[in-house]
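Only one chain is given next, in structure tokens, and it is the form predicted alone.
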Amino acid sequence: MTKNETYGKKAHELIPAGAHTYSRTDEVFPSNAPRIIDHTKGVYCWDVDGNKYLDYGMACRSVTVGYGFDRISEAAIAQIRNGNTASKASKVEVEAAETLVELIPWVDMIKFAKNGSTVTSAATKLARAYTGRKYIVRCKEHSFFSYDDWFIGNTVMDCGIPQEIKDLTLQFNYNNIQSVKDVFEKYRGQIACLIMEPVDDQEPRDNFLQAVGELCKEYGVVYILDEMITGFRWDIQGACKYYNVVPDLVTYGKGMANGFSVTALGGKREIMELGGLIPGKERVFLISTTHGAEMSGLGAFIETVNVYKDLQVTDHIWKMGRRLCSGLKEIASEFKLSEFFYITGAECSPNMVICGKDKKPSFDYRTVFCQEMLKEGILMPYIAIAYEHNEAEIDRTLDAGRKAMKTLADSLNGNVRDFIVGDVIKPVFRKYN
């Protein structure tokens, strides 16, 4: 057996699904993908058998500069040497909070944590405490907010969630302001908050984000924007800055510390301070985690902000994104695949759509494309561009893309299953295994 097979088998014996994130499990990748990664550097990863891949997954989009970027790693190591944790709030904890509050004008107070689910759930709890209301309204098209019951109970993977909890989360449609009005009116006076990402694979139209904000004010609903992915990618101040929208509460994570485990909930003081020590106020148990303010991650966060400013990281991500998108579109056109392979969303975080003969998104044909890219040493489950993706990496990707498009075209003219080795990739959210 190869080391990939040996470690992969052990992973499934010891870890439910074989990984600690469902989007990292074997079933969401083609069968020729590496099963177990040994180490990473820059925008490359090496599996346990020593095979090297150009990486566009970038650790679930969390690495926006590059794996093991020296300045950021050294900042984290320096904090480890300070002890990494303490029995009281640490100096770097205060400095990190000051860094983020000074960076984001609409954030008055900050609470750090280690994963995105913690801070999005904390945001909904704060909104309920602030408004005294029970319903949460979330965007139907946005795929993930939290592993907690309030969100998972509102998905197809709702096993284990009581119906009473499921009933407390409602939905609206992105870029459809009438759908927001309808749910606000139907549950008037009962909705605590609305939560969505500023943007996903659709960009906002007709001042949608601003219009939602106005409705939230009108109906007394807390406006939460989840910048877990968009923050530190669209702009150093996030998609809120890019689209000129101001939320009541906002969450960050992923790229804010270049892959180190740091997330944040921030927002208006009048809401955030409910988790504090206001005399006479009922206590809100907001976030209380032993490792939430771990020094190493917060040191990495502060230096990541410095790196962003010094190297104009987001400008580079946009530039490489535009070049990659333009090149892939041209190749698709060459093979007459423009209706079967196309790009949606912002070019700093493009979404590739791969369709079958019916011109509808298809996991079969997506498997073909991703499988062929892997044959060229490119791991591209989706496109997450980092600062260390440079012209050479884009050139190599487009060369591989041309070969993959040729096979994709052939598969559209034949039986697609003849072109797939192993199983078809599967979506994370599905009812059954």
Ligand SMILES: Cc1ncc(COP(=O)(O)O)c(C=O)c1O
Given for the second form:
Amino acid sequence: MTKNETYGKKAHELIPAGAHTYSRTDEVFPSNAPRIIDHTKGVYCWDVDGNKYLDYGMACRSVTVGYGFDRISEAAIAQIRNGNTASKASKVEVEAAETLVELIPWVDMIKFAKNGSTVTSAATKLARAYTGRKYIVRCKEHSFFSYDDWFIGNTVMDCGIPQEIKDLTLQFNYNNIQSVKDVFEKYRGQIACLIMEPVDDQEPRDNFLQAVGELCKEYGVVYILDEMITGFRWDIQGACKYYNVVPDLVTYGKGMANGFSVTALGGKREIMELGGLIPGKERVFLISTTHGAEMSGLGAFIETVNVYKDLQVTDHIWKMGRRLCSGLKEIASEFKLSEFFYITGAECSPNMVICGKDKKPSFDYRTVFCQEMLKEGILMPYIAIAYEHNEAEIDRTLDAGRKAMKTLADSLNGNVRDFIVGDVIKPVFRKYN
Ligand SMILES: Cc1ncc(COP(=O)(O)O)c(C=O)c1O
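What I would like now is the form predicted together with this ligand, since the data block earlier showed the form predicted alone; can you produce it?
Let's see the whole complex now, leading with the same chain.
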């Protein structure tokens, strides 16, 4: 047995699903993907058998500079040497808060945590406390906000969540302002907050983000933008800056600290301070975690912001994204595949769409493409570009893309299953295993 097989088997015996994120499990990758990673550096990872891959997953998009980027690692190590944690708030905790508040003009106060779900859930709780209302309205097209009940209970994976909780989350459609008005009108006076990402693979049209903000004001609804993916990618000040929109509350995570576990809930003082110690006010138990202000992560966050400013990280991500997207589009067109392989979304966060003979997105054909990229040493479950993806990496990816596209074309002309070794990749979000 290879080490991948040995550790892979153990992982499934010891950890439900074999990993701590559903999007990092074996079933969402082709069978020739590395099963267990030994270490990572830059934009590369090495599996336990010593195979090296050029990585476009970048740890669920959380690493936006590069794995183990020395300046950032040193900042984290300095905090580890500083004790890493303490019985009272630490200096780096205050400095990190100051860094974020100074960076984002619409953030007056912040709370740090370790996971994105913690801060999005905290945002909804705070909104309920602020408004005294019970309903949450979430964007239907955006795939994930939290593993907590208020969100997962509103998806097909609602197993284990009581109906009473499910009933409290409602939906609207992105870029459809009427759908927002409809739900606000139907539940007038009962909606605490609306939550969405500023953008995913559909970009905002007709000032949608601003129009939602206006409606939130009119109906007294707290406007929450989840910048988990878009923050520190569209711009150092996130997609809010890029699209010129100001939310009441905002959440950040991936990209804040180059893969160190740091997330944040920020926003208007008037709302945030409910989680504070205002004398006589009812206590809102906002976020209170043992590890939320771990010094190493916060040291990494401060240095990540410095690196972003010194090296213009987001400009580079956009530039490499444009190079990759235009190259892939050209190759798809060379193979007359433009209707079967195309890119949607902003070039700083491109979304690959791979279709079958019926021109609808297909996991079979996606498996073929990803499997063929892996044969060339490229791990590309989706595309997350980091600062250390340079021209050389992009060009190598395009060379591999040409080979993969050739096989994709062949599979569209034949029986796709003949081109797949092992199982077809599966979506994370589905009702049954
Ligand atoms: C938009 C969005 N919000 C929230 C989360 C939850 O973040 P975490 O995995 O850190 O809990 C994710 C994670 O993928 C996300 O993509």
